[in-house]
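Next comes just one chain, in structure tokens: the form predicted on its own.
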Amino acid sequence: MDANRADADRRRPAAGAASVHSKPTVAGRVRLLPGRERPLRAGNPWLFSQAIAAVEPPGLAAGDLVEVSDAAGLLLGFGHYNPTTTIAVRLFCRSGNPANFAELVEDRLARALAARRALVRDDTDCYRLVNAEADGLAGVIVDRYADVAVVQFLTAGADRMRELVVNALTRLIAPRAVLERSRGAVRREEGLDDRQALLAGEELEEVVVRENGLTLCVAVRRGQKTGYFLDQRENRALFAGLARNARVLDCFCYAGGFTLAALAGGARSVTAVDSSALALSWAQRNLALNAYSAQAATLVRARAERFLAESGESFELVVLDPPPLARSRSARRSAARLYTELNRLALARLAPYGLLMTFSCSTHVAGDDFVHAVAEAQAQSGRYARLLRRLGPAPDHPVLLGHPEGQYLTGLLLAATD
């Protein structure tokens, strides 16, 4: 990271500023049946439903602190607890007590931010600061824009640590702006509405930051998730490398990413699908900041399974990078379906010896079961191809090793083989 960047994160309030703290009471206590423990004690931080013996006392609401001890007793450690959720309990901390909400949360926000500062490339300033459960803040998620940070507190229980999170982020990183934006699946079905707010700093729509060299202009009001897919930073620039005299089809091409990257990469030629006008008119600004003419590429408008149906074109590499296919565990066979079909369509599209990155985001759809959709694409296509690498979410968007849930992001590059 740059000089600059680095000065910033060290700044911190005058002697004598005030500081929030918080020392919540646990409010109960909550016993597992026997020999459900083990999740907990090989590190996954959830606790289901199934797996508890008794609450105490009865009628503890969303978002209460609560203890966690085996059947035997054994303190497990501190979590927030839901009543009404499959997931139960999310584990806050497992030893001592959380006497002092505050510290612990800026502990973490500062750890998280080490973190980062080793992980991230200096020509770099946007990325995800905290990763929920995997930074030890369960339900908390920041992505931070250059000095603008964007917040989701998805639980009951993140809900409750909104104002710790804004005083430990102002301490630590001094943003311009802070804007929550919770919403979602997650917060429906913790009982909370969605929020979007201005919670410190000045009211903006946009931010200009820089990826891998690049310049982009993020949406952090409107965009898709918290402004802009940070997870794929690296996936672009494997693109990059790869797409030198090649002509590309970026599908659900959003603001552009993989586009400039191929661009910088110095592909021969670029076709960009999406089906909204919006994200296409982001990716046609964020060409002319990068200095890149209207004609650098061809914005399609379009359905990308139609565009692959109706193209006769070939490409020597393609990615396919949809939004979420399975937004409930219910959505899984339907989604597999779709994922194979899109897959299909793309494989039909690869020019002889043609590259195709590939991926997932759909957290309810496994990264096997997501390969799986992917071969049945191969075979029903006629084509055959060859896997390279498979694919995930930059480092700063860690998973803890105990929790699978946590992995949501599959990708695999393949390489046709005819």
Ligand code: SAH
Second form
Amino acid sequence: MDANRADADRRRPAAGAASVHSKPTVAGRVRLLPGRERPLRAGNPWLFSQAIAAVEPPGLAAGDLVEVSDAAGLLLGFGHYNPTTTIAVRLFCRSGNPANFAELVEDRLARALAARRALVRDDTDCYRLVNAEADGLAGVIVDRYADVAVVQFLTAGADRMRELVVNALTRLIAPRAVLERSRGAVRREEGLDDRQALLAGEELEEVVVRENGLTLCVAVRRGQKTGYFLDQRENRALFAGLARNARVLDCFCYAGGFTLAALAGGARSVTAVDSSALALSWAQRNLALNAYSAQAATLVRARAERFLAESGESFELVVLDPPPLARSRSARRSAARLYTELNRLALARLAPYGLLMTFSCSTHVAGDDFVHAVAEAQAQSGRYARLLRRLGPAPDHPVLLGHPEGQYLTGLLLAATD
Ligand code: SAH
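Given the form predicted on its own, corresponding form predicted together with S-adenosyl-L-homocysteine (SAH):
Full complex below, order starting with the chain above.
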């Protein structure tokens, strides 16, 4: 549990940066071109710059709060503006007056918390508490790991909510620590640098949590994203239920979420593959935390494509959960081919009537595009499959109906026909 020295110089004192304003006022107005309010009315919170007729006053800054109206001047709502991005406004509220912005933010957090309390099982104390637009807090992610909150402010508008979010979290769940890990392509597009900082509470490296009754140690400072992939929780539970007596392969295992689920479900053997030595060390530690011996699973450091191509073994249950293979819209075609190739290799490893749980977490290869990419793999591998179930993220990762851009995780549970 050494302190991560590389990050030490990036630590900042608690919230309160100068740009944070707790009482933002509406800084300007955005009026749309005729008819361009339709997507907003249909439920999409994003307003693209081509839809805009006029912005007043000139010189509004990224993150300013604006009032949005249709061409006739009818109020549509309030949102955060960015003059430099193609998503010009992210709608924050459709009605009402955002004059008491702090109250609005706290109310949204309270509602998000109440929803999670209803949705998340008692044997789990880690979940996504706020999923950006779908929780009425565009650009804000809050992942809860027991008594620790890891937050991301991904847009210029979200970046200004830092202090409000931390204050509201403190009042609602009194976390031991609030850690910020804001990074990635969206922030760069919004003109923001990566930011990692302790915003409140004590310095810590790791947190022990419970997921589906299993114990996990989450590296909240050094792990990927906010430390763990909470979106797969319900798919891991489903996986556990399929694992009895199976020889299981967990490709892209990270800290061993699916591996632990398979062992808990009574797998005969588990092989877990990841290219990261650090991820495998976390998987190893998580096995030990659940009293599994070091031999309970075979952890393999390898590129999954290579392992699949070279392993002569077959498995009754395989999971493929790769990192996003399409980082941009333009990379979509080539990414679809990568998914086809990966799934071709995985289908070839399935025992007769074996099961494959396969995922894409690329927004650009989601839904039916992913189904097509995987279907293509059957013809190439000569292994045909039945679709048992389409999968998605757990319901603590909601998306707004009318906002397909918010969907990113698509999964398929397939059964080989023979
Ligand atoms: N299944 C995991 C999450 C996977 S995240 C879970 O349930 O939590 C993606 C993982 O893929 C990361 O751990 C990363 O280290 C690993 N990775 C990236 N490229 C890889 C490759 N080519 N082969 C194997 N692992 C890879």
